[in-house]
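What follows is a single chain, given as structure tokens, in the form predicted alone.
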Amino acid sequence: MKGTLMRTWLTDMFGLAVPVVCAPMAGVADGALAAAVSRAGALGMVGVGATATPEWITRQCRVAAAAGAPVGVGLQAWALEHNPGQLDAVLAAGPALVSVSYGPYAKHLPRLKQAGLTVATTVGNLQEARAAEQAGIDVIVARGSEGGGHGRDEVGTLPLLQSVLDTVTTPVLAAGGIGTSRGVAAVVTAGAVGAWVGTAFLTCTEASTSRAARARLIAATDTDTVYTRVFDIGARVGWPREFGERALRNQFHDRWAGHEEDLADDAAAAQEMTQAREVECYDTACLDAGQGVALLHRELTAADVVAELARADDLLRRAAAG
């Protein structure tokens, strides 16, 4: 990191070239895309989803380890209360860092702690961040209502960065609608240890995002999000109220958005939904994004959204030459 201007906490602490880590979605962010971002210089992390199993962590965990540098594993805090084993695989793991986020996170940061693990959590306001650095979390991931899957709709990126930066002492992360090296350049001129980013590596050929989603995401425009409960409730996933998710808007979203009591109750629609993620129709199934979502013109290889994002050092190195 010699020489470079965007030398951080994030950086010394776990070797990277470049202050990025990739979201671990889950779904999209296997050991394959994890590995893939690692070996180009920043952070990856293995998203874990709701049902994932521990058999499945490990195996994927395993791929990740591959690349020979520092990986990560995202855990849903929710999902921790049905599937505990999950944190078992994890802890047998050993990550770099471990972000466990939305539900009660706190429960489990002594078993993480005493494995030696570095521990984040995300967060949707200024009490939350309060909270994090309370609990005794190592990093904090301010997460702005841009970023595309759940979290919460409550404040944009740049207000909450500001305002938990200045509230903290615990290192920061920023995370939503960070998408090229701009972004990177402004969080962490800001005074956030590096960038959290996700729909930037939709689309990468090591995603496990499928064709079909892939072809739908480039096509975006920036206003073809919408922040919703519509799909959950489709679904019958069981995420918390207070955790909405950013997605695609679709004829599904828009049929059923205002009427999600009645979505609640409909077996049909539950059906629909069901079919239509196993042919892959976007109109009715869901696709997380973020607004960062239009920025998104190809499939590109992790390495090379890396690179694209490392390239916030020549902004600030311009910016402090005038």
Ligand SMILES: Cc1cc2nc3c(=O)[nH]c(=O)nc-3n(C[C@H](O)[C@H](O)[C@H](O)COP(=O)(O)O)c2cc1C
Second form
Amino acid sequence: MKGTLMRTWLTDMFGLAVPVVCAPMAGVADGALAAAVSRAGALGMVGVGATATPEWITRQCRVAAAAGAPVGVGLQAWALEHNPGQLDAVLAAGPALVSVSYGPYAKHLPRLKQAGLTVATTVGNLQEARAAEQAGIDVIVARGSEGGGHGRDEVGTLPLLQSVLDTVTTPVLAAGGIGTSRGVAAVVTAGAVGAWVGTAFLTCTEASTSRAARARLIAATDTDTVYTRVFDIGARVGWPREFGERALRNQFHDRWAGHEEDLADDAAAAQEMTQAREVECYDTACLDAGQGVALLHRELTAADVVAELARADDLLRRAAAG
Ligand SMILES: Cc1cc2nc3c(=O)[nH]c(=O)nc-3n(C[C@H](O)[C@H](O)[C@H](O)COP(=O)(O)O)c2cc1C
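Could I see the form predicted together with the ligand next, after the form predicted alone?
What follows is the entire complex, opening with the chain shown before.
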């Protein structure tokens, strides 16, 4: 690896050129994006949604493995309660890294570790970080509230990262709002073993993001996201209530925010969301994205995004040179 200043536990563990993980993003990060990221020298991950079948996982892992480089898979722990076959499929695929986040993840650790897999989980506050270390997690993802998709809305990335690094000895990845080489340089300098990056990959050519969604994401500004449960309630999705999501604010959100109980009983609104998803109407349908969405200016290949994030090495060299 050229940039020795960016050598960390993560790069050594998986033989990466860049200390970056492309976060598992259900509906966005399928096997093709994971393969492209891993080919480019970071770690790509397949994002598994709550209703994904074991067969889908097997297929996407095969596509990702075609990169001939390590790849990961990200599971949602709450979904395993009613879709346990997902775990079996991941164990059979044997990816380099498995993340199990959001819900009761610890009970799955013995099987994953017995299979020799490296396991990550996402934390949104210090108490969760302590619990993850105690459970025997291999790498903790400290995700601040500015991050895209589901998680907690309790602590921002920087304060969370600092307190988690001060508290645990387990390797820590920083997540939430990291979208350029500046962000990667900052968190690696602070002591993170790398950055766990989602939003910056949303408009990659290899992502499963639709054309209409890409346009919306590229047009969004730094104040266009909102942390909410409106979309999950509207779509009747069973996410645990402590995990809302950060998404682009839209007309549907503004109509229902503050009226979530009414929304839960409104069959017509649920129908409206289903239809909006089908026709890709993002005035109603949900588009998950973090505050870093403002850093998306155009479609890029995953290799371009990884190359930009890798420029953190130049920043670190400049800082070291004084
Ligand atoms: C569209 C989207 C989908 C996501 N889906 C998942 C998921 O399926 N599993 C998961 O563990 N995290 C998921 N996340 C959260 C990411 O793993 C990560 O924590 C987040 O993207 C980091 O913040 P950033 O978006 O500011 O980079 C998702 C995020 C986004 C933006």
